[in-house]
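What follows is a single chain, given as structure tokens, in the form predicted alone.
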Amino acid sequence: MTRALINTPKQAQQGEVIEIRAMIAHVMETGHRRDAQGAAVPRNIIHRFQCLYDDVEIFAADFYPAMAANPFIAFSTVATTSGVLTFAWTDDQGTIQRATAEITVV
């Protein structure tokens, strides 16, 4: 299992623009390298990132092999209601890593 780091405000005013930052530890292997024996190292990248705010998609991104290892994402959204932010990263192996963060809107 990989490690995800999420940085969101715990509390915000209704209508406030908040910044959300997320990073996941992942090798992002492009498939272009060769190992010591000359065999191709299989491609394994995160190809999709998605963030849901109370089950509504608010941000999504598609990644390609040129993306660096341990991808970092930063984006903004408007705090509307108290709820849960759900983050999901999908890699080439079909593995989906999820993380959540709660936000209280006052």
Given for the second form:
Amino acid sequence: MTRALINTPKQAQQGEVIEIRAMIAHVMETGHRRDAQGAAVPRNIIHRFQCLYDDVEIFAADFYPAMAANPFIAFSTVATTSGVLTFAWTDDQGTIQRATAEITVV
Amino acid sequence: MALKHGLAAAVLALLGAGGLVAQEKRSGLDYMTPETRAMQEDDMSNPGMLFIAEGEGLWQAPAGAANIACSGCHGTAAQSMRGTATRYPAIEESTRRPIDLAGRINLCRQTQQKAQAFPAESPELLALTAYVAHQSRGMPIAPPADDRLTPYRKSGRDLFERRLGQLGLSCAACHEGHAGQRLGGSIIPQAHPTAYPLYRLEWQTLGSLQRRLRNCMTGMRAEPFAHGAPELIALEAYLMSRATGLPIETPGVRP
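Okay, that was the form predicted alone. Show me the form predicted together with the partner chain next.
The next block holds the full complex; its first chain is the one shown before.
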């Protein structure tokens, strides 16, 4: 189950700069910790974040260890047309979590 | 070790300085940096809200041999659970002993849903407890006027004021004698349990009041009471009565 909080304006003027904020639940296991038995806990971080606006990539980021758990990211874009923003977070286990938000441009 | 001894010496020096000072009641929120406050106050950047969303999902999911959801009996949490967290711990009628909110939830899980209790500090129990407590956000803490709670509050107070552990400190020494002052990099709050379960940045996750209390006991070099121990419930009953009137903040954020 994807546990993500997305905040985008539901409606925007054409050409308006809008702020997009996204937070996702993820342990961001660094790979540097050991469990109670002393065995290394394998690294499992989200290493790629991507945002598509109607299937066109408008923002992407590579994440590295030492990022906090439950990463929060904020960026801006220009509202062009009414459509769907798709968010995807890919972690080291290959799991891709997705979320979407709709925007109406007037 | 050197650092730890240094810290202990600093604590002892600090505690020599003065006695108890009567203070205005202030939530830990008031002692935080503007950045951490802003994180708590904006639902979009408060990581605790991820757990509230998870709790809402669990509230609506049928579970156990009875295959019934919390919502199946309690309906909309915004109505049925409004104010509930302001009056826990409360006396549980079947045992005539105080029970905390997480314990009350686990009781429904066992007796009503006929499911296994969630383990202490499990993500599910934290999420459900936070979701239920969140329905009281902004409402003042209002412990029940139930005389049966009096002895528990009293034993909680005794624990709060008693010296525990190798450093010979009491909870009150820090949280009443030196609230608002610094201990290393942290500001010592007044220890009001207004925001639990809360997201602690140091934990990188949501945690219960019991986890917080166990942390403080470790810091005092005392052996922490086990999760669910009657001592921790008594401490909570005292801390809640001491915090009467302060608003519930769940999910809080703390450094």
